[in-house]
Every structure is written in structure tokens, then in C-alpha cells.
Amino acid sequence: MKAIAGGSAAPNKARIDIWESLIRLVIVIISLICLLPFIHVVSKSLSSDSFVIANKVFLWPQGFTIEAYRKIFADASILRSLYITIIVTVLFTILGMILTICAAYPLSRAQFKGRRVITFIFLFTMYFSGGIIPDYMNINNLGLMDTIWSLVLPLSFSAFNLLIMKTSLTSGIPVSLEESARIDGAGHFRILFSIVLPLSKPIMATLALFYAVGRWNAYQDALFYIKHEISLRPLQLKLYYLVIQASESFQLEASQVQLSNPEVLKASVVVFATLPILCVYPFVQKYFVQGVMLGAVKE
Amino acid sequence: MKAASASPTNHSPLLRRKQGFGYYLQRDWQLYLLVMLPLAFVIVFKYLPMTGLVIAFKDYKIARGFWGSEWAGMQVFQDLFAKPDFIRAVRNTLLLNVLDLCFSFTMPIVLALLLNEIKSIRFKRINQTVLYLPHFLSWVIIGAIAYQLLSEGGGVVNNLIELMGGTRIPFLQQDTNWLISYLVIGVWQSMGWGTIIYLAAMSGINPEMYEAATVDGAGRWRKVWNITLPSIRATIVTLLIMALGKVMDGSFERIYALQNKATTEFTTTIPVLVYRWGIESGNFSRATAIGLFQSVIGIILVISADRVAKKLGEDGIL
């Protein structure tokens, strides 16, 4: 018996090794895909002119030289954005979280009466909106434009992590705490604010980082609203100038020699954009996983 | 004991029956006061624009202001669809969305898939943490890479074709070559992040039908078909009816960062239409009528892909 088992899981084995590597090759190679456009762009902003202009530069700087990130911080315009950005990115993910907060712990109170109308208002804003245009003369009626109001307020409710706040409220607290807490004769804001926030922290901390780098990343909104305060644009819609419309030049200084290729210091700036990113990405990782679990997870 | 702790649940049903708005109200006024705050800015910005959307029946002057313009009718509705550019956008963002959904659809069944055949821990993190990170950049830096990596005088995958002898491809200058650009581009982004889902339903899967299998003589193929496949079928149905409804949708953001001047062929989306007209040229009326006719057709999606889940017996998703 011992013997016709161990006779036939030998090469079968065998066969399952050759798979387990094949696709483990597959996997590796998409990987290195994800990861090697970095890689490049990354050298090339650690490249001379010389160099990139010879289309020589693949996946390792050559003739290194951090002078497109020198120019990058001598550059006042592009620190500005930067300071814009996380400006309006913690501002933003402040009152996101208060707005999620304060609407997700009401409607997961069973006892809260009106709740079936008062999600289908929060909830239906995520199947119709106005539009661009009704949102855009909307902005300008209310006098946000060119303010970094617009980039703050208009966005700053979003159903769907109203969605994944309730659902964890209403399922992750146990109800047997609330009402022992009710019993010792304590209010809806001290449920809220002794029982509730503290044990939510985990669903509080990925949505905090949804705001967070949902604001980071767009640029929609501050290209229809930030047309005249230049001094306002964000990174990203600097970015967009910069790199892909290319209309605006880097505004280097008198003296330093103008480059002749702006290709280094077009891969510069984006690493420049990107490293923020890419130094939380690692550590923020797991908490985004758990919130599109949670996303799935309909009410 | 028992009795003590359930009076003051069963106090309250005797008592609902009798009062009105005006107790709860009291009651819970701490409730109300706390959803003041997210419907009063769910108001202001989202449904105070809806009102917006009247202009889409006016003749919009600004300097008549948004009640004192003239009723059009439909009138805007008719000149909209007679524009060449208006059939154009609506056809674009049909053929950008059902192709997207072909393959940005797809390619995370597929890398799941593979990814659940590994049975290192330590692998499968380290390449999905690779993998995810696409998701997590901006449009602005994918299309800034895209033009470092595609472009055809400097770009590095040229520079690698002309050093094995090629001759180089205009990836993103070119009308074709700029639609498989974009659909490529788009799987890279997605493709990662779009397993998560996926590898939670697969993780649920009971190991014994495996073991099974196993023993019944099934090879690996033959229990990805017959077990895994099947398991996260209705996870599948489901991702599949929600993109469905959203195939008259357009991320404004994506199209907007890879387009460029030499090809406007495929680029003339319904968000990027809206953009022109409204925002750059000032016809606010005919912009909004657009912008109105694909959120109508996206709800009538929506909830048509809602009812069709329902039918099949998987959860819907309004």
C-alpha cells in the first residue's frame, strides 16, 4: 500500500514541480514589469544629458549626477505645489474622516429613525451626479474658485467609504457594549466617542489613507478650478504642465546653463512626485487590501 | 437578571407605536445633530448642481444668469445630436469602455488565478506588493512614464527595439497604436489590484474538495476548471454586471493624461467633450446636456445591471 503511494506521487511530483516553476516564472516576469518602468525612470533622472540624449540609459544611471534633483529644489514654483498638495491633502482627509464619522455612526444606530431615507440621500450620489459642468458652476457660485477650498470641500463625502464605515460600525461593535454603556447612562456622543472611535481604529486608518492618497493623486478638479492662482496648482496638476502639456518650463535659475534635453529633468520630477508614494506605499499596503475587502462586503 | 436586561428593549416597541417624529427627535437628537453636517456638505455639492442641470434645457447667457436665460426646449438636446463630434465621443467611450472591460477585466482572473497555484507565503507577498503598486500612482505619473517608456524618439522600448535591429513604433503618436497603448496601460494599473477580491473568494474555498480531487486523480488543470473556477463564479458575475453599468462612464483622468496632439482620433471621450465645451469654450447649455445624457444612461445601466444580478441570484449592488 506504502509502496504504490509513494510509486505514484514520485513523478507527479515531478510534473507538479515543472508547473509550480513555470508559473512562478510568469508571475515573476509581471512583476518585473510593474517595477522595472520605475527602475528606468529612475535611472534616467540620475543620468547626464549626454547619455539620455544617446539613448543609452536602460535600467542603471549613466555618468551619474544628481543635478536634475538640485534644480528640482532650487526650484521655488515646484516646492510650492508640493506644500500646496499636503496643505489640501491633510486638510481633506480631516474632514473627510469627520464627515464619514459623523454620518456612518448615526445610520448604524438601528434606533435612529429616518436612516432608510437619509442613506438613500448620501448613497444615491454614487449612481447620479450633476457633472462636471453643474459642479464646476457650482464651485464658482459658492466663490471657491481659485481657492484651495475647492480642492478641499467639494469631494470630501464620499458614499462609498460612508459605505465601508457603516458596515464596519454596524457589524464590528458589539451591540451588548453599546447598551451596558447606555445603561450606565451615558449619550450618543459618548458612545461615540469612549466605545465607538476606539475600537474603530483599524477601518479609521485605511479610510483615512483612502482620502489621503485619492486627494494626492488627482488632478481632475484642480485643472477646472485652479485656473488663474498658479501659485495654487498642486503637484500633480503641475505635473501635468510640466511633463505632458510641457507648456511650462522649469523656471531655472539665471546663472545655471539651460539644459539642453528636458528628458532628465522631466523623469526627475517624477520620481520627485512619486517618492511620498512610494516611501508609505510598503506600510500602507495591508490597510488598503482590508478596505476593499470591506468595500465587497455589501451593507 | 434576564428580565432586566431585556425590559429596555421591549420598552421601546410597546412605545413606537404611539410617538411621533417629535420624541425621537428628543430622544436621539445627538443622531441628528452629528448627520447635520455630512448632508448639509452632501447638499451643498452634490445635490445644489443637480440644479444645474436645468440649463441643459435653456439657451445659458451668462450675463442673463442661470434664471434668466431663455427655455430652449430640447433644442440643445437636437443640435447635440447632430454634432459629428457628439457621435464620435458617445462611440469612443463605448469602444475605450467595452475593450477595457475585455482585457482590464480579465488579466486579474487570470493573475489570480496563477497567484493561488503558489503555495509560498513569501512569494506570493512580495509579488503582490509589486503588483499593487500601480494602483497606488497618479494618471498625471503613469502617462509622464508612459511617454519616457512609449515615446518614439527617446522612449527606452524603442531604444531596445532599434538596438535588436527594429524600427521604431510611434506607440502613442498613432492612432491604433495609441488605442493598444491605452488598453495596455490600463491593465498594467488595474491588473494587480484587481486579484485582492479574487484571492479573498479563492482563499474561502474548502481545501478538502481539493484533497478530493486529488485523490479522484485530477491534475492541476483540471481543478482549477472544476473547483477554483467555479467557486468564484458568482464573485465574477458580479465584478462583471458592476463594471457592465459602468460602460458609459469615463475616467476623464486617464484619457486625459495619455492623449496628445497627434492623435485625436480615440481620444474624444464624453469627459473630455464636456471639458472642451464647457470649461474651455464657454457653451455651458450644450455641455451639460451632454454631461446629462451619459449620467442618464449610466443610472439606466446601473440599475439594469442591478436587476440582472438580482435575477441570477447574486447580490445586487444597489
Second form
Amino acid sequence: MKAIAGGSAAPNKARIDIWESLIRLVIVIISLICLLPFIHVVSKSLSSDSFVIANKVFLWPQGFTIEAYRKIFADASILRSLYITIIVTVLFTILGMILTICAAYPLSRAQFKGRRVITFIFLFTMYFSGGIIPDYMNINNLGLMDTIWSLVLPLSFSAFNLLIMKTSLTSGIPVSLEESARIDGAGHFRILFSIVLPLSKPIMATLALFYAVGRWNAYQDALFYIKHEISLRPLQLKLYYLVIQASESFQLEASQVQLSNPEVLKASVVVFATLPILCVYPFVQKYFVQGVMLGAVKE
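Previous: the form predicted in complex with the partner chain; requested now: the form predicted alone:
Shown below: the chain alone.
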């Protein structure tokens, strides 16, 4: 009997090992699919024009040079656009988190009357919106055209992030903890700042990352709202114009960046725009993982 039991356990262990190896292989393949294109772009940005034109650059730079980055940093308008993007991203993230927290906390409290109706109204906006033209007319009528607030205010609140925050507060903050605070005489503001927010750091870091990355990568709203104030153009819009300028062979705006091969410019500006986010992400990664997994396990 022991021999039979030992013989049946061995094939089961072998099957588990095979499945684990297969899962690891799939994860490695997916990771390479995400990583190799970025490595290819970095290699092109560090290669000389002749090798890029001849399509000889794959995963390693050929004719190593940083001339593309020198020309980018030599353009003062790009550095100014980087500064504008940082300011807009910080303001956008702070305002977005304040609005999300102020809306999610009351909607997560069971004693708040009408919270289901208000939540449905927020949810409705995720599926139906006015569209680009009404948004443009609204910004124009409010006098926000060619101002930094046209990049901060319109999208600073996300109904999707609100629902995530509300669900996190509902499932992650015990009702008994709030009741004990109320017995001690704490009001809503004291409960929010002393109990709810300290216990919600993971989800707050996650949503802050969502807001920051979304604002950093956006350029369409700046394309519509920033027409005459060139000094207010964010980095993504500036790089968009530079790529179009290099690709179409006509001058969209004054710039000191002149490269013989547009592909080198495209690769270098993509890396230039991506590096700041890559530098910030490791510091919030642990909170990001905790925030995504929050509420996944029910006890």
C-alpha cells in the first residue's frame, strides 16, 4: 500500500512541476514581449543615423552616440515643456486625490442617505459623456483657453478611481473601528484624517500613480486648449510636434532640434519622456501591489 501511495504521489508532483515550469515560461515570454520593444527604442536612440537607416539596430546600439540627447537638451523649449509637465502633473495629482477622497469617503458610509443614487450618477458618466466638442466649448466659455488650468481642472476627477477608492474604504475599513472612534467623540473629519487616510496608504498611492501617469502621457487636451501660449505646451505635446516636424519635413514651430533621421528623434524623445515615470515607479511599487490586491481576500 505504501508503495502504491508513493507511486501515485510521484506523478502528481511531476504534473505540478510541469505546470509551474509552463507558468514560469509564459511569464518570461510576456515579460520579454513588454521589455524588448523598449530596449529596441533605447538602442535606436543611442545609435548613429547610418545604422538606423540601414535597419541594423535591434537590441544593442550600433555606432554608439548620445548626439540625439545632446540636441534635445540643447533646446531650451523642451526643458521648459518638461518643467510645465511636472507642474501640471503635480497639481493634477494633488487635486485629483483631494476630490476622490472627499467623494469616496461619504459614499462609503452606510449612514449617508442617497449614496446609491449618487454612485449611479458617477457610474453613468463612465459610459456616456458629452464628447470633445462640448468639452472644448465649455473650456472656451469659462475662459480657460491657453491657461495651465485647462490642463488641470477638466480631467482632475475620475469616476473610475472614485469607485476603486469607495470599494477600498468599504471593504478595508472595519465599521467597528469607526464606531469606536465615534464613541470617543470623533467626528467625520477626525475619523477621515486620523483613521481612514492612514489605513488607506496603499490604495492612495495606487490612485496617485494612476492620476500621475495618465496626466504625464496625455497630450490631446493640450493640443486643443493650448493654441497661442507656446510656453505652456507640456512635454508630450512638444515631442509630438518635434516628431511631426522631423517626419513631414515642414516647420511646425521654432526648434533647435535638427536630426538627419526622424527615427532617431522619435526613439530619443520616447525615452526622454518615459524616464521620469520609470524613476518614480520603484518608490511606489510596493504600495501599488498592495493597493491592487486590497479587498481581493475576504475573511
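Positions refer to the first chain, counted from 1. Not measured: the values here are computed from a predicted model. Take the two forms, superpose them, and find the largest set of C-alpha atoms that agree within 1.5 Å; that set is the rigid core.
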Is_shifted I230 between the two forms (CA, 2 Å cut-off, rigid core):
no
